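Single chain ahead, by itself, as structure tokens, in the form predicted on its own.
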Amino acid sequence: MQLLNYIAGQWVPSRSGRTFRNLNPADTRDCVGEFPLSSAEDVALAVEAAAEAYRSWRLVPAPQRGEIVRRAGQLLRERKEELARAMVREMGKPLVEARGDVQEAIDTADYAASEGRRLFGYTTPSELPNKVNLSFRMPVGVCGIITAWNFPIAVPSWKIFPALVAGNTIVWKPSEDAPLCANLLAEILQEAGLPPGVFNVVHGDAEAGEALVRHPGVRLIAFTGSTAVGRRIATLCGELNKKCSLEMGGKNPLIVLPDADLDLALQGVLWGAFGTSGQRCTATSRLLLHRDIAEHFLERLCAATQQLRVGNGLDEGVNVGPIINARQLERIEHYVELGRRQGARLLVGGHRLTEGEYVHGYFFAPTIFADVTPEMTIFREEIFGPVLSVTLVDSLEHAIALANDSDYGLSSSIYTRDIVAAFRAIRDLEAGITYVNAPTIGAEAHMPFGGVKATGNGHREGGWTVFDIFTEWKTVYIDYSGRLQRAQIDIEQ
């Protein structure tokens, strides 16, 4: 199946004529489609279309822009199963998770649409008589959106829907590992009534991504992906004086204290570590387990992990899908080998699955390492796969110290019945998100999402805070005194 870019309301091939194939990671004999391998020329055409559309789109009242996004949410509801199945085919997560991915975009559409009637500014007193001080949110302009493959509908919606409601226009470069969902979302926005040029999709690899970042007509870059790529984008945006929002990696800790509901904690660790095959920036990759319960808990955790069914996400009863591609599979193998060599004790998994139903896909057995110390690579670096590192702790203080011993600070979790311990963890964990008696995954669309340290650059997607990314503040002073008044000077001392 030959698929195209979406520019100025039209489906068009790349000017380069080059293409790339997107393969089903559960069965590489299945080619999902052939997509344009776009160049800087294609990006320029999309930016030109977005810049032209911005002239009129920014003048559409925000509630009307929100109404179009609301209709897109309704179309997502109507096509939820179709989108979920397409998602499983191109990136592999189990169908129940894919449905949740689409549902998150539906929730985001509903929330962002409602903000079209808010977008509050501030009115403050003036220090001078007969003068009014106001402030308004204004759109930024053409926004470049670059997203990863693991949430190919949900994460783009976090950026695209608020950006549209705020009055911006968009050029989106989706991941080459999940391009089909981008085209389906473009169809939905077109059907919802978005004017041509307001939303554009340009497929491609790093060449297209860098062209988008560098284009002088793009005023803002919103990125989700690896820390290495995010740092490159930050450097370029700094040189070009562009606004940028970065959502990058995580090495998320989950603490289990002796007083916890261990049945609940067990479920949370399994879901947090192995949901989406561990291919989430919020995945539970470090289990900080109190020594007093370690032997019993690990025995149960290993038994439950071995019961997880790995396979094609479209098959009934599958808990863990494939790894996204061969390169990532090799990366996971590399980290597992490092764990062995550096002295971690392999309890479960640690190998590719290659026989029977797995022969044509990229599958890795859910893996647990014990005796992991902070000096080990698997404690410190993001693996982005179904690999859980277990470190024993002696106290809450010890657990928090180890949790914070990381370059990252996205998500965190603690299981305890002690309200004092819970609130101390909330206060002291260095992370943008903390869960109490829930795993490190499970963000909701109406709340801020993002992290600290190497996880991001201070912005928060989701909820009301996302509009701080996609708007600029304009301050207005209205003086009706009929005479020159000089701020700071004409104030009576």
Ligand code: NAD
Contents of the next structure:
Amino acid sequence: MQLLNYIAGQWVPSRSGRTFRNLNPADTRDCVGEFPLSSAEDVALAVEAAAEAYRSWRLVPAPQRGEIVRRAGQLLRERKEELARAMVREMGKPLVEARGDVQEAIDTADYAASEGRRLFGYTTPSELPNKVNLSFRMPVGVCGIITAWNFPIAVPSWKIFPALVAGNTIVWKPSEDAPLCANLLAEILQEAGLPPGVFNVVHGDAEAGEALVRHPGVRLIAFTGSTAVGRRIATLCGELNKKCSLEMGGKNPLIVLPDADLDLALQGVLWGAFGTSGQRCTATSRLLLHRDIAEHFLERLCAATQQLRVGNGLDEGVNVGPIINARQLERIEHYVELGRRQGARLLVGGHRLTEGEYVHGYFFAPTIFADVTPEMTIFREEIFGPVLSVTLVDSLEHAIALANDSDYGLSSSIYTRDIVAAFRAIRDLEAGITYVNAPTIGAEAHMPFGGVKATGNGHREGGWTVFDIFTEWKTVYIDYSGRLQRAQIDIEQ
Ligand code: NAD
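Can you switch from the form predicted on its own and show the form predicted together with the named molecule instead?
Complete assembly follows, chain above in first position.
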């Protein structure tokens, strides 16, 4: 199936005619489609279209822009099953998770649409008589959006819907590993009534992404992906003086204290570590387990992990889908090898699955390492696969110190019934998100989402905070005194 870019309301191939193929990771005999491998020329056409559309889109009242986003949410609802199945086919997560991905976008549409009737500014007293001070949220302009593949609808919607409501126009470079969902979302926005050029999709790899970052007509880059690529984008945006928001990697700790509901904690670890095959920025990748409960807890955890059903996400009862591509599968293998060599103790998994139903896909057995120390690579680096590291701790303070011994700071979790321990963890964990008695995954659309340290650059998507990314403040002074008032100077007199 030949798929196209979406530029100025038209479906078009890349100017060069180059394409790339996207394969189903559960069965690589299934080619999902052939997509344009775009270059700077395609990006320029899309930015031109977005710049032209911006002239009128910015003047559409925000509640009306919100209504279009609301309709997009309604269309997502109607096409939820179709989108979820397309998502499983192109990136592998189990169907129930894919439905959740679409639901997150529906919720985001509803929230963003309603914000069209708020977008509050401030009115304040002036320091001078007969003068009024106001401030408004203004759109930024043409926004470049670059996304990862692991949440093909949800994560782009976190950026796209609020950006549109705020009056921006968009050029989106989706991941080359999840391009089909991008086209389905473009279809939905088109049907919802978005004028041509307001939203554009340019497929491709790093070449197209970097061209988007560099294009002088793009005022803002909103990026979700790895910390390495995010750093590169931040450097370029710094040189080019562009606004940029970055959502990057994680190495998320989950603490279990002896007083916790251990059955609940066990379920939380399983879901946090192996949901989406561990391919979530918020995946639980470090279990910090209190020594007093370790032996029995690990025994049960290993038994439960071996019960997880790995397979094609479309098959009934599958808990863990495939790994996204061959390169990532090799990366996971490399980390497992490093874990072994550096002295961690492999408890379960640790290998590819290649026989029978797995023969045509990229599958890796859910893996747990014990005796992991902070010096080991698997404690420190993001693996982005179904690999859990276990480190024993002696106290809450020890657990928090180890949790914070990381370059990253996205999500974190603690299981305890002790309210004092819970509040200490909330206060002391260096992370954008802390869960109490819930795993590290499970963001809700109306709450801020993002991380500290190497995970982000100070922005938060989700809820109301995303509008700080996609708007600029305009400050307005209205002087009705009929004379020249010289602010600070006239106050002194
Ligand atoms: P990636 O960084 O390899 O790619 C992300 C996007 O950037 C893709 O669209 C890619 O084509 C593009 N890109 C690559 N090089 C580029 C360049 N030089 N200039 C511009 N664009 C470029 O990440 P991935 O493998 O797609 O996704 C996995 C990563 O995403 C993990 O690190 C994960 O933690 C992170 N992630 C973070 C969040 C979050 O909200 N914090 C959410 C999901 C995923």
